[in-house]
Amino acid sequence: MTQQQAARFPLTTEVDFVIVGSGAAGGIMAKELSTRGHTVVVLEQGPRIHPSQFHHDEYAYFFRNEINTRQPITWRQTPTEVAKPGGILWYAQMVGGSSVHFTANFWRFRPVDFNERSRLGAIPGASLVDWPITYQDLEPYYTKVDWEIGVSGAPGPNDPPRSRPYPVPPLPVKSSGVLFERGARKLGFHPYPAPMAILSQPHNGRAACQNCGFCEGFGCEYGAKSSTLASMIPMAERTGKCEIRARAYVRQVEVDARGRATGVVYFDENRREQRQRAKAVILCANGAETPRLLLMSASNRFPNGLANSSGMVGKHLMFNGASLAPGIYEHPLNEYKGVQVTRIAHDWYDSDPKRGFYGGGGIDARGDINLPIFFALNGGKPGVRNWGAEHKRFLEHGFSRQMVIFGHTTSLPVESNSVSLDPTLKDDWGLPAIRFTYRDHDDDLKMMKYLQDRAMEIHQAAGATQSWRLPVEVQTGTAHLLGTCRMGNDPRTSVIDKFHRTHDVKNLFLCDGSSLVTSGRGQPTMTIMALAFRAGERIAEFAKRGEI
């Protein structure tokens, strides 16, 4: 498929479809709604960049943020301090968004995910509530991503009902993956194949994955990683009714008298304002830019921001906590090949009241970042410095023995935490920066420090000659940004319906990250992908029924 192929439409032009945002959901939406027929214009804010032109560049992608957001953010813990510019906003800003260089952890929510409030009860400090799906309700979706984006796997102990096997078989395992599973097996866990979005065998015109080592951060050359870029956007083109529009930052979505939206207003590659007119809008554009946007849409109409009459837009930020445990091998490991996770337990899924505490994770053993300037910088010990001739015997030792034993867990819905503007600090277009109040629920914390203290006994049981924890505190940074703009069923505490429609603007839907009502426990995109598929089909019966 060549771009000159894709459609291109006339800014004069009324479009079915306007998408603001092209990564796990937009993309999978634009070729939800293109292959059904309708014309498309996705809007990406940041550049298109052809997967011949990734490269192994760790100081470009890591250090100059060559594909990572620039986006200026401030960071407060409560709604009573002043935010100050700082934190760690780690999305990719270009068209395939963070599909592009995600690690490409691919786990499904289970049954127990949709339903905690009413299994659980209330957990004090939080706003945790049951969302308006099932698991069930999801599943067939789940199996789309399966098999239209490209999971690798195999069935796991006590895994969710699912209705296919998994296209692909388990990527191979590593010297990670065979020390995790021998150190778990002999305390009673039970190891098994990681699924991963990264193919281990031709399928969809796509080829395997090389084992070059560069996925985390990194684009996938060979288009194995699947993003939306490699599997979605290419399929939306070749339609001929779907145009992706890159460089496109859109700062308003413009509704008219009868309280429609009419399109949306964005600048373009030359910093020139421009507008696209639709009969729909679609917002995908993440769990901070989607609620931006929508506060920055504010009007008389809308004082306190489009589809906000909730006061919810922003509200109930989650982010998945982490935490991590490295070891040192006594044999070479040579962790910075192939992908990075192939064995993972889930045996603490389940939030477990023996524990004393809300809630329940999973872990993987992996290299983590095991890039030399990186591991250079942080692969030592906590406040052991890192020069000197001690330090370059750890990194000639170590660099090729480390394994992290990585905990994944849930972040509870806490109303104050949240994406806002701030009153101050601009974006280069003079737009409102992102403000972030977060602070992570006490649960959350133990939660982590639990995981952690499973993955220390992991390592010993595995033989490693070293192993120690990174400090377990609240969080000053994330890849994840989940619930801030929450489906339910009710208009009062709720941004959008079960079906992604804005309870107050009839032709507005919204779905990405910020659509979760629960975080699951640390790996969303799969689920932000499920979502899209089926959002994406409902709104094309929608728009096929006259409803829209």
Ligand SMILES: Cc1cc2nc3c(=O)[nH]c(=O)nc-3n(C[C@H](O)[C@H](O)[C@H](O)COP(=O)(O)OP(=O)(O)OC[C@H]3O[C@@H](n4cnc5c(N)ncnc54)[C@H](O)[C@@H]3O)c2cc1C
Second form
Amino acid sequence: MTQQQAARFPLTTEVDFVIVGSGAAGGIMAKELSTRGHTVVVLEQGPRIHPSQFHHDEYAYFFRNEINTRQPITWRQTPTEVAKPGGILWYAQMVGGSSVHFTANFWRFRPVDFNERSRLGAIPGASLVDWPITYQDLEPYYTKVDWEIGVSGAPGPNDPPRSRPYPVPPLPVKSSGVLFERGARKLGFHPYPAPMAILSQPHNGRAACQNCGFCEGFGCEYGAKSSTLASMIPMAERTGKCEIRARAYVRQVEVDARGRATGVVYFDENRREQRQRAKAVILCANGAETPRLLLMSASNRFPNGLANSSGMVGKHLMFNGASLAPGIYEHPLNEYKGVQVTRIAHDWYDSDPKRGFYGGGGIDARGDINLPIFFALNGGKPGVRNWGAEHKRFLEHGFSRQMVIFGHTTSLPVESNSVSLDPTLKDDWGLPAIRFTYRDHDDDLKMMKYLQDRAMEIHQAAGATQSWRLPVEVQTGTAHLLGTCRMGNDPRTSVIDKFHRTHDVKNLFLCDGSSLVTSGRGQPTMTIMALAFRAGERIAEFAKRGEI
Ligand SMILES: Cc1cc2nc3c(=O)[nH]c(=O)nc-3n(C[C@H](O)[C@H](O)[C@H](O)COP(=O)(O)OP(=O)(O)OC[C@H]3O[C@@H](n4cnc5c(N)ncnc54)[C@H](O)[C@@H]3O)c2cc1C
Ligand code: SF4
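Switch over from the form predicted alone to the form predicted together with the ligand, please.
Okay, now the whole complex, with that chain kicking things off.
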């Protein structure tokens, strides 16, 4: 079936579901509901880009933000500061969202992620709580992600139980993977093939990875990267029940006098205001835009923002920690080819009281955005000048010999870390910009440093001729946007219940990075997608039973 056969609903039609955002969660939600017979309109603020239009222009993607959002934001570390404009909000604004240009590391959470509060007790300065669901509740949906979205991999040591093997084997190992494995094994660690949302073999009618190398930050023209654009959205459209309406920027969720959601108001591609009515509204706009939309939907009935009787909308923002240690090796590694990551180690996954602080994580090895301009501007040791003859010699020697050992770590939920509406800065439509308030908990910074120490040891054991640390400092990276409308059983301390229904509005659901209760160990999207499969199934059941 061609794209022309996808549904097109007249603007006056009330559909069963309107979904805001077509990214990692929204794409799955669209497929789950439309294949169960529901009419669905997905409103996506970004354009529809056909995979054949993806290209390998580093400047366009990384410096002109061709697919990244250009929404203005402000930043501060604590609630007492005045936030300053600037900084980067890093998500892809297009059909498929950030699942299109992400790196595709695809780690399941483990059983220990879901009950850390009960196991570890309270952490001062944080509001760590248990999830209202367990790994066992989510396992069937992780397996659905593996098979329907397409994940390559092989079982690793201490993996959580899985009901089915991976659908396709791991991707071919790269030089970084060989060296990482060698160094890590010498030290007694347990490296193994990285699970990736990239196909190593054809699967579900899609092609395998061609190792083009323009992967992190780029769209995949072969459809081998398992974005929702490549996997779910075509299935949703083939039902003839789902319309993906691109360049539709939602500014408000509307509610009636009974407090039920009636639809959303959005700006169309001609900047005209439109309305999409629906029996239920599902926000999948990510961990920054979903809380913003709820706060922008304040009304007399909901003066603090929609679904915000708890006051928790926007709070407990988590980014995940990242610590990097680059190293130079004797022979060319040619890391600019292929996918980013082929080997990982999870020996430090669970929080260990012997370390003296909360936290856990995993490590991978990669070229890390091994692109010419990016490397010329960011490669090399901090503090060493990035111009002149010495720098040129470094580029010539280092570009093909560098690999980065990358630590991915926990972020504790801290109430003051948040997304809120900036009181002065507005976007191009006159809507309030996002204000980030963020300062990592001290334990998060300690965990980042801890994994960086392990990374340095691995470089040494693997034979690096040089290695160094990039500074571990309070984060400003926004690739992972988590926890801002967290799930819970208690309406006083959470925004949605365990099936993603808001506690306050019966026919309003939230499902994306904002739903997460804890941050996992750095690769949240597998869990965001598993939650979306689970929520889609349940929401369809509620609709069938007349419970929406
Ligand atoms: C460069 C990069 C690399 C990454 N690598 C990894 C990785 O290796 N592993 C991993 O697990 N995660 C990774 N991530 C994070 C991952 O991409 C996100 O966790 C995931 O995509 C979040 O899914 P989501 O559904 O919450 O939101 P998104 O995928 O961001 O989708 C939200 C969608 O909603 C749309 N939207 C927002 N507001 C509105 C509005 N008002 N109206 C209409 N539409 C709207 C957006 O345009 C977007 O398309 C990476 C992210 C980046 C940026
Ligand atoms: S490296 Fe593979 S998955 Fe990544 S963009 Fe290229 S072909 Fe696609």
